[in-house]
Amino acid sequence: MVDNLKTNFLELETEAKDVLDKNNRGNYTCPNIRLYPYQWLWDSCFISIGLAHYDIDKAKQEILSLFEGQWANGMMPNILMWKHNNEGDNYNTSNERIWRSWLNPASPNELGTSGITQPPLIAEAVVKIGEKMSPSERRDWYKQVYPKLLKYHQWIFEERDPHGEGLALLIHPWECGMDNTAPWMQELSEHSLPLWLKALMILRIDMLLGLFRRDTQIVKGNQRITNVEALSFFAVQRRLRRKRYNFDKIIDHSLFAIEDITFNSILIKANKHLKEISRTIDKKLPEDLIERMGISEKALEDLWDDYAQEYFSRDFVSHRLLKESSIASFMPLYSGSISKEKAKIIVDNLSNTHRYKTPYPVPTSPISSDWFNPQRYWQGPTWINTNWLIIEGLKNYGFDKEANELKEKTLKLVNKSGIYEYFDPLNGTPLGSNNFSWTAALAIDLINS
């Protein structure tokens, strides 16, 4: 199977190194040179898999540059501002202005970063460039980023778990990564919206956002969120800075506050990747984490609705299921701590007509919905991130034949369109930006997997 894509994609594979060349910043990859010129936690992490296929030594300092805006209490950040982009200082120091996180003590000096984070990739990304490393070079590996990533770890137990319930809970759609898909935006349209950004949508004057959006100027509007939607985020995003990014003062007066599957799916896996580095390196993991681990497991059977058969993310405070149906229903595939028999019923979705078989998978909503947009970002659109995702939770519990479907099927729509953000699902029309860097980094890992 891997010579035989590597035969038919060999083109495509050059394209997509080519494309990592051109988004590399020095000591990171950003994820397209115009619209991120940013480093950006989870892209960095998928970049770095597609990497260690052709060059450890880069693939290794895209999580070593990540760690660098690690902040004291061990968040790591989504977004970090390096200064030596294309864009110029006033670019940086403007997006420096908006977060702000100087405004928390526990933000590196030297480097200006958001204040949230994202899905907790990087374990996974440390076991795959490890798996390209003989077994001495993978012990150095693992011990040189395992004090980083353990902290990393017991930070997300500690502040967004403060129930001790087993799931993290996140504070902005950013964290989820997958900003407005169908079941975030639902719950912040209807919970969250402020009266200012309310009063804007009853006068229309929110279509005057329009003129002063970046995105949108290198763009198509109708591929990227709405004005509203952009608003809303950005008066969530000021909410936290007003409080400083403390957590507890955040979550004592939060009116938006998600257990999101997505997230607390991927952080299974990396905290089983985690176990796996510490016995590599011969280090004993705190009891109270290994305790808390395994907890999370147990935890995602809440996140279970029976009547639907399907998982959704949770309100933190109310524990009422957020029923609206996206990609991040297939994530706990990725866990691999689910069921066989739910796992069949999630992956029977995939070849529903009526919800995620689509000439160009995996839609990101479902064809039935009524949030479904085949190019308007996360409420439509195909993803090659969760695309890869899924591959691997296929694979997890010997869905061979549908993992190497989807693979092949991902491939072609790369090949077929080029290497885009994300695609519609529908006809395979490229959008979103080019040379974009975590399409080109999983097409070389799908290839060479």
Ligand code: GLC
Contents of the next structure:
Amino acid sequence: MVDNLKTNFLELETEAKDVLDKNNRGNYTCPNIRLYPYQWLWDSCFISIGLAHYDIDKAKQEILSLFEGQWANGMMPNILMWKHNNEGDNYNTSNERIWRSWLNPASPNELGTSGITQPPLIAEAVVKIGEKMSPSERRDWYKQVYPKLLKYHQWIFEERDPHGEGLALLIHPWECGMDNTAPWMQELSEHSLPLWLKALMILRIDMLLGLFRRDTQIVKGNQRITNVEALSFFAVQRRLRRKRYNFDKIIDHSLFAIEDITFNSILIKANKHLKEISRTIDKKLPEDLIERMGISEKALEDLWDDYAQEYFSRDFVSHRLLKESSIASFMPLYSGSISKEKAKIIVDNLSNTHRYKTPYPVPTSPISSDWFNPQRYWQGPTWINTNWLIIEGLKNYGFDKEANELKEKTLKLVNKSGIYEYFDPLNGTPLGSNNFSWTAALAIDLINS
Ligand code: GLC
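If the structure you just shared is the form predicted alone, then what does the corresponding form predicted together with the named molecule look like?
Full complex below, order starting with the chain above.
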């Protein structure tokens, strides 16, 4: 199978390596030079998984650079604004001023970062890189990253699971990695829009703000988040900044906190990896952490809705499930902790033509949903990272035929349409930015595994 894929996608693999090369900024790889010139957390994890197939040092560097942005409390920020001066980059310092991470004493001194996080894929990347090493190299690698990785997982539980319920909560849509995905947008519109933004919407003058957006000068506006979504994201970000990213203060005042299904599914898998890493280097994980990890697996089951036969994210305060189906509902497959029966129910959605079966799967919203828009960012298009997570999930449960099918469709799509950020699930049109790093990296991984 791998040999076949290697021959069929030889050119794609070469092109993908070229994209990663061009997006390399010395100590990290940016997602895209023009649209995303900094380092992003889960992007770098996906990128290192691709790099590990042919350049272990660069793969390791990607993760080590991420750890340089780690806050003193263990938090891993989703954006690291390394300063560099590469020609053609859209780098500018306005983002540092927007975030002002220096307001929080735990932030790094020399590096501007965001004040929020992203799905915890680091342990997965560490292990995938380790798989490509000899046992002694692997042990050295694990020893090198273990203290920081441990601190990171401890932070997730200590800060983001304040009631010890086993599920981490997120405080900004950017933290779930799928910015304007339907369930989050539904929730945000219900209780978090400031009055001035509601007024703008009523007066219909939010379009004017399009003039000031940098992203829509690079990518067509109908493929990005709407102006209202962008404004509401910044409104939430400003609220967090006002509290200097101090979590206790944020959670005391904020009504907007979500136990996100993607983040928590990835966390469960990451916990398993952390256990394996600690075993390999003969370290004992703290007892209380092991206990919290165990609670997570059980708590994920509370996100199952019997009526819809689906997992959903949950509002932290009201404990109400956000019953809007999205690609996130597939992520428990990746966790590997759900039952085979439930896995089968989720997998059946892939062959349901009213929901997730499209010519170029898997769409981020079901086609029957009012939210479905084939070109709008995380509300319809197919993304390669979510396909990759689903493929890993299918393999967890022995759905090998389905996993291989999705893998082939994914590679054919990228081969036909180019190394873009996302794709129209109905006709394969490439969308967002071209030369997108995680599409390149994960194509390399799919070809070689
Ligand atoms: C967008 C995506 C996010 C990604 C970032 C950089 O914000 O929604 O998942 O990490 O771009 O590629």
